[in-house]
Amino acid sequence: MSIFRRGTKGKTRGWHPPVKPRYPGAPDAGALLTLFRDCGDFRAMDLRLGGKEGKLTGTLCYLDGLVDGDAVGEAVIRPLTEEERFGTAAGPEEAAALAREALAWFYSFRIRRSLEETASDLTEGCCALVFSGLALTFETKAALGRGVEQPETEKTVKGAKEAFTEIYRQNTALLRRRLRCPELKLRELTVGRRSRTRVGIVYLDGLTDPLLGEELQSRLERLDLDGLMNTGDLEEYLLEKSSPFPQMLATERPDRFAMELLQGRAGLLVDGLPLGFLLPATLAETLRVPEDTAAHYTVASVLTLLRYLALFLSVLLPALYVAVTMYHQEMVPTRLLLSIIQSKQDVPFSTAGETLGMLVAFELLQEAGLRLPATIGQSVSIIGALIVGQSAVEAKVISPVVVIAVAIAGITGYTMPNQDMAAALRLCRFGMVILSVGLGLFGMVTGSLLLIYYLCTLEPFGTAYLSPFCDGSLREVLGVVLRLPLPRSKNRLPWLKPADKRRQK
């Protein structure tokens, strides 16, 4: 059986057979004018190659705003209209042959013999010299978009200060600057019938598992979407089993992207998204940060252990408080139990009601802080946390112990390096509290077992999500929970099945 599981009918959810070309036929100026009718930014002009004495006339087409006007004028129109360069061209094939000899001042051109390819090049920022049945496209893209900036969501202290941008080719250049080897491969595909989004599959030849790259390309080629606009379009269609737990790592840092490629993962770069996607993801990887390798191994190990502790507290602490105070008061020390009873004497709501209410209020405050502008959102968070919470305690609406339990669970959730993982943990927190309300500690334990079982069923691209906890040796488990000294980390992660298992001698 293949390591990549298929559905019962041999097809994965959301996949469709490849569609036929939407714009059949050969390139032609009239066909392009019809295709781009009612497009105010479409420009077309007749151009005689070789100037007045030239024998061949074509139509220069481009989309205003996507091309650099100076590049079109100086690198395309000017050399094409010089008699000594293209004056001898008597047909489209001769013009293509002369262009192939670099008699024009541009660095990249393509010969297109289909209308669909020509239209695709125009929408990507090229200008096209169209003849009957053949087109020459020149790459004259305008420099649009923002420059390279610092990462916003993945803060760095001792690492690089560069982040991916929305410009695809700029992202590939950032990656090439870190991995200067020809083994870094970049397979480019076009996804989306209408968006025509360029997607690059990135991997290291001779290191990454060949089956991983082939399977990823096969799934991308069979995607049938109108447009690829956000991360959900990738995750929900590429993965065999959709889950709130992240099965693809999204990073805005090129240095982390390169580090994961060196471990044996494959990556995706999508035009228009300032993120790089790495797969397959595991639970252990979502709790690691690039700074772990920059810090001393003892410091990094302690911080990693704190993140695992924070994961358990974020999911289980509110549920544990509800179960103990409602069903198992004998487990609480006497002085602490008396303090809890005293704080709840004047509170009109039950423990379950106030705990669930505080969790909902915490989520509302977090959502408000995210959606509002930065300065206003910060003010809302402070007001909600300090003024409203303190007022509710003083008014005897909620007990202070519930506030402490929910606040600790929320703070520990913020320590998760991966925001998708933090969102999944918030959902699990609600589920655990509801089970504890109904069944006490038995419900919390049952919920924990069900959660572990569910995580065991996740196998993104044939890799167990709980690796190495479910299928690794003790040394491998210690290798992800603790950060070993780098000279002793000689092997790559075995569950990624790298072709080159050794990272150093």
The other form holds:
Amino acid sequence: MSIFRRGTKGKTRGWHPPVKPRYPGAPDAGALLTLFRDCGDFRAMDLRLGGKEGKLTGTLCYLDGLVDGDAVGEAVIRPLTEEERFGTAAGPEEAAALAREALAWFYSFRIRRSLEETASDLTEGCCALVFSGLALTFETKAALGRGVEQPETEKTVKGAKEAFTEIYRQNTALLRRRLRCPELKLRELTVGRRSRTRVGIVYLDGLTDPLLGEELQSRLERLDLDGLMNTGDLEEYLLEKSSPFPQMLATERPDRFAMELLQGRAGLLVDGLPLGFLLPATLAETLRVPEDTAAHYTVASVLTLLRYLALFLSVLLPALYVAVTMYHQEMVPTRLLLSIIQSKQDVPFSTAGETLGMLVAFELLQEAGLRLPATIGQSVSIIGALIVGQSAVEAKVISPVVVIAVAIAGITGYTMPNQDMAAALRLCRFGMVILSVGLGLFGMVTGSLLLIYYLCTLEPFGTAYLSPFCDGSLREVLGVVLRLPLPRSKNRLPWLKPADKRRQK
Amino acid sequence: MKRLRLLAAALALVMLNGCSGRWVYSDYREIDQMELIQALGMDEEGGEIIVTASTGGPGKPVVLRSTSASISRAMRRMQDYTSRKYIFFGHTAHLLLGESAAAHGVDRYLEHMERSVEMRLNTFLYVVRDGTAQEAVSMAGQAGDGAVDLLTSLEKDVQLMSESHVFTCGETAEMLAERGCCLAAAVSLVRQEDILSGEDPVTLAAEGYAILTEGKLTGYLDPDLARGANLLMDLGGEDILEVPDGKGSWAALRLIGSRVRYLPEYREGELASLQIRVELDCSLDEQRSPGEAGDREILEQLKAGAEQLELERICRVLERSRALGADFCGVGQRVRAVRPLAFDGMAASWEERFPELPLETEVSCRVIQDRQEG
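Just the form predicted alone so far, so send over the form predicted in complex with its partner chain.
Following is the full complex, with the preceding chain placed first.
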């Protein structure tokens, strides 16, 4: 018998049926102990309600570390054991009724009648008083994680200095502080069979396209995966078509998140991720930075145009260099060509080889710099630049013009405000160079056309990725490549289909 | 299905590149293996074409020569002589025609430039006066940077000093097609003493214009007359006019601008006469008698002197043009631009009418004094 099993791929496809409920049955101390068997942080203690005179005994369960010890002692154990009226309770239902009346002690408590719900509350940081067939869960979450800090990747000079954190509730609070209106809606879901990650769909009622929120909710509800841990999980599962080009904007700044909600986008907040996700994203939006609105519109417009120029240079410059030096020498001004020829003298590699090699070296250096700690990473970059940029040129291993072309492409890539976009451009750069090596300018133009075609096929949540370039009016195009004075930008972005189209008088 | 369509579209694009039958990659050549030809000389001798090519740029120029019955073959042979490097004509900036080649007709050279996949029509065209192109390309600038650098600076200088104007092959072909005659920049080989080195290397100097009639060399306009032709063609450029100041001394006027207006007079639909008005803007650069500066009488004398000088030049050019029966300055085109419909009726007979047409030429000069007060 062959050790390779044939045809299993087709048979196992879709074999991951959701089991609901995952933990059947009513709450019970014994069942919980079984469920949390071998969990070192699981604590359970018997508690007589109303003190020694009490008639009812329950089991207080919690996960150590997730709960705030003081809160458990002061807000749960103390009132339950010292408050005499709890001693009168003859059964769990009566205890629940008394607890409801004593709400002043417990700012948030729930009555759970299923083991599934009880277990879920425990993993979220609640403590549970478990009777047979019923459990009371109290919100005693410990303040884990860091406080609100400054943004790391989206630095700002004039804007707010707060960034999202890993704590979901802190993030929603940061958002509420910026949009103090009840129209700010927050639909919460739990995603991940095992991670039980809380995800919030954020939108502005009466402004965001209602279909967008519904579609987002339905896609999140359809998600059936073990855990939601990374940004990539969310993007790849939620979008119709996975692409290296970012179709969801990720921001660590609550002010930007709020700004985009006001434009008509919907947002996602995920517990454990210090980022807010906005969708749908378009190419034009990935080239925008929040600082644009802080700067004067003329400055912001020039900087935006520069970013578009950088986009083209980043993708096409090495390919253009390869194409013109290999096939279309007549296109290069004579003096420049003579200078290139002189710099290429005695270099043993072909133009194609040295350009591709240089691109690979550049990527390796970049990766080395990123993966190492900041201080060492910097040294690696400096050593790399010296070795590749100077020694290699001096040793006539590569020509300086190639170094310049690749370096310009790399630097222009860094000007992209969105790092996912920068990474996608890096991929395209390689593709374009390979096409140029084979077909010259013809290959580069073909590659550009295919790239545009591909971008046209991207439609995150029903919005064309190239909007407004592919479907907008000239005024709309100017509106994204330039920054119009704010009093003149009266309407929201039409391609987001906002329910309320106008944003100011 | 969508991917298939995409693939088919990409494949179709590749198929449409016009490189069927061989790989595009086979056209590839490394730039450091290329020899860039920047100046090309053509001579005709005994029915054979002598092609002389020179590289430019830093270092000693490489000069190659080849002979054949056709231009293409002669150029191709150069490749055989230098197997190590690829001879690339795509950067030819200057085309020199020897006197013999120009006398036989420039059409074949211009046509070759037009048909060649490598060469460009914006290549500057020169006719070597009293000499051959091979001498000009190989001997010029032997002690210096070579013919290419000489021609590059010459092309700028002649326009600056109004000694002539260097037309491109494309412009020349267009002028010949439109009016059958034109002017082309003329250069000659001269020995110029180098004060520093004490040597007297051969260099190239502007020699006015070569007159091409029906594509063949029929004569030359000396640099002095070339300035008159430039005024008629409205090509501008600077010039220094040395004129008497009426006080027994001389002054230097710098010609800083000029305009020409053609005013045809039609009677009963027929062109009866033509008035040519030339306006000059000059600045007073140098005056022998400073005490008299600003004197109105002197200024009037200077204006009159400049007007007279330029009028003479213009009249001599027009006389030459009418004597040859060749409107090489393109007067007909300028007249047509004033009233196209009226001119079109007699366009076919313009060549016959031009020598007989009553002409009235008028030159007016404005002298600007840039003297600082105080």
